[in-house]
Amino acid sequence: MNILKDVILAPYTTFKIGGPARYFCVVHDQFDALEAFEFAEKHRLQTFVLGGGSNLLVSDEGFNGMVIKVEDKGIEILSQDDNQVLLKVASGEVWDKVVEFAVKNIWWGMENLSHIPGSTGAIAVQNVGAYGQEAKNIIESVVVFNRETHEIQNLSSNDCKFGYRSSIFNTAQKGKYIIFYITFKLSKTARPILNYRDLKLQFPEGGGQLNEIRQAVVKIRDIKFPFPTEAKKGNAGSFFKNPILAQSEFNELKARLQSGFNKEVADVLEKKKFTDNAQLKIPAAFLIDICGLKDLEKGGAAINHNQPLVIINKTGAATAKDVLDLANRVKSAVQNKTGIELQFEPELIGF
């Protein structure tokens, strides 16, 4: 395995910004995984695993200890009966072409989660969630490399401890595993997910074919979230998590708005609340958006303006410290106006 010095990471994520990894090696198996982990070991480094980039921040230092990019390959079906199929998937494929690949053979269950950046490991990592669809919900087990016995071993959905995008992967026992593969149990039978606001104005009536839902959930994508491929418009998906609250202290904000704001931004409040297994979810855009942050700057950096969850790469030439000093003077001032103190979603590396 070639394990390279000082390779820029910003060409390895959906930001686009990034200074150098003190080395950097891709694997592609379990035996590249040992090689990676023994040299890491052995240098007593500092190990990072990278899939698609596309929920990271790297700071403009980089990242002084070892970069194992994961990059192996293959979709599998395990098995299949009248109703239900088992999809294996390797965490190094492409996300949003497994999900085209599950559409086109009316597997449901993928479709909401269409048009997310990054690679499948992360989907496991972050346990994605969009438009009232969560990973959690297709993921059977997860095969991983364990660095600490240098094993390979199966883990269950109820192994993982899913939680609002959480997981054992970046919680409790981040950095111990590197994900190999993850099977999906997809339905054939039509299951459409369509409680999500966004999506009942597209079927209002309710059904739709599996690929009509898929475009939908990309239009509505294109319009709210630029795509980190396309020129000048880097980003890592949402910035900011979506407020959890219980009954009290969503009561408790929404006093705070009708006396610190208005009546009626505290009714838009009402009706802008959203239950995702049974916990009330408040929109972080909402709560960015009448504080009047929709169209904030710092250097290259931005906030998107038709979805303000996000922070753009707006010049191409962004730094992270551009994008850091945004996001933070955005948190300070929804806190400072609402009394909510808004979570970062992205990991921050090398910071």
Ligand SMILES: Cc1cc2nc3c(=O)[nH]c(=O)nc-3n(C[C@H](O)[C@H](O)[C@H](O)COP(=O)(O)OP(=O)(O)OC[C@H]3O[C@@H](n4cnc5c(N)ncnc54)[C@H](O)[C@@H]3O)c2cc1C
Second form
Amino acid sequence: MNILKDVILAPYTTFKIGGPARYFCVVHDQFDALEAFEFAEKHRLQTFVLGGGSNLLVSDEGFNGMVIKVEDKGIEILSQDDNQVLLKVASGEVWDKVVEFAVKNIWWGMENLSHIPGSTGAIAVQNVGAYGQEAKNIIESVVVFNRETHEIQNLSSNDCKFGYRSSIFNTAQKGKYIIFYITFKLSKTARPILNYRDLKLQFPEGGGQLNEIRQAVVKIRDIKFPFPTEAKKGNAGSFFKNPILAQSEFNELKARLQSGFNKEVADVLEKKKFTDNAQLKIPAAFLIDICGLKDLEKGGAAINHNQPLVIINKTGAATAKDVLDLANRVKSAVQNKTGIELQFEPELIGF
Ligand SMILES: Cc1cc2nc3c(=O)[nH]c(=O)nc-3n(C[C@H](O)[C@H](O)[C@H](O)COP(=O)(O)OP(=O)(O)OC[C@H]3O[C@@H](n4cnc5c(N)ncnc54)[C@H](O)[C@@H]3O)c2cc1C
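Please could you give me the other form, the form predicted in complex with this ligand, since above is the form predicted alone?
What follows is the whole complex; the chain from before opens it.
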């Protein structure tokens, strides 16, 4: 395995931003992983496991440690019957290609998660979710390399403790595992999930063929989330999470909007609130919008007008500092005007 020095990380991220990694290697299996971790331990280096770089902001100074990029490949049907299929997918497979493959085979479950950049392994890390579906609903188990014991382990979906944009992989056990495979449980009988507002509008009668739902998701996403095919469209998806509130907190927010803005704004909040996994959420985009931040820019970075949750590398030459300054300005303005503290969704590396 080749261990490279001073590798610029910007091309490995969808923001197209970020300085060098002191060391960088590509791993395909547990033997490469062992070698990488042994090297890191010997040289007392921090490590960071990289997938497709679509949920990260890497600092302009880069990462003073070892970046381990996972590039294993392969898709295998483990078992199937008339109702379901168990599909084992290697971490390094491009996620949207896997969704496309499932849709072509008329296997239900992944379609609402169409057109999300990144690799398959990372799907389990933040329990990726979109349009009413979450990874946890289709993940049967996850095969990992444990860097402490050097063993391959099979973790059940329960072991992964999935929550809203969270799992053991980005909380309690962060850094302990490299995910090598995910087994998905997909349905052969139609299970359209169309309760999300934008999708409901596309399928007012319900129903819908699997490939029609995928196409609808792609169409909706293309309006809101610039697909990061070039530096000028660089982004990491939603930069802010949707706040989860208890009913009492929601009531306080509503009262604050009524006094700080006006009754109409407070009424719109009532309409915009939604329930997800029995949790009351409010769209962070709405808060950013009412605070008048939709056209904010800093250096080369800008809030994406069509979906203000997204920060975009507008000039293609934005720095990580531009992005973070902009994100912090949004965060403090929203907090001052609404009392809500927004949380960042992408991981900050090397800050
Ligand atoms: C345009 C756009 C739209 C997006 N839309 C959504 C959306 O709708 N919903 C959503 O949830 N996210 C969305 N995202 C965020 C992102 O695409 C997902 O979080 C994606 O799963 C990240 O995958 P990645 O391979 O790029 O991970 P990376 O960004 O490379 O890494 C993310 C995290 O996962 C860890 N990781 C990656 N691979 C492994 C592995 N094999 N083993 C252990 N840890 C690993 C990394 O260490 C890091 O902590 C969007 C991003 C963009 C750019």
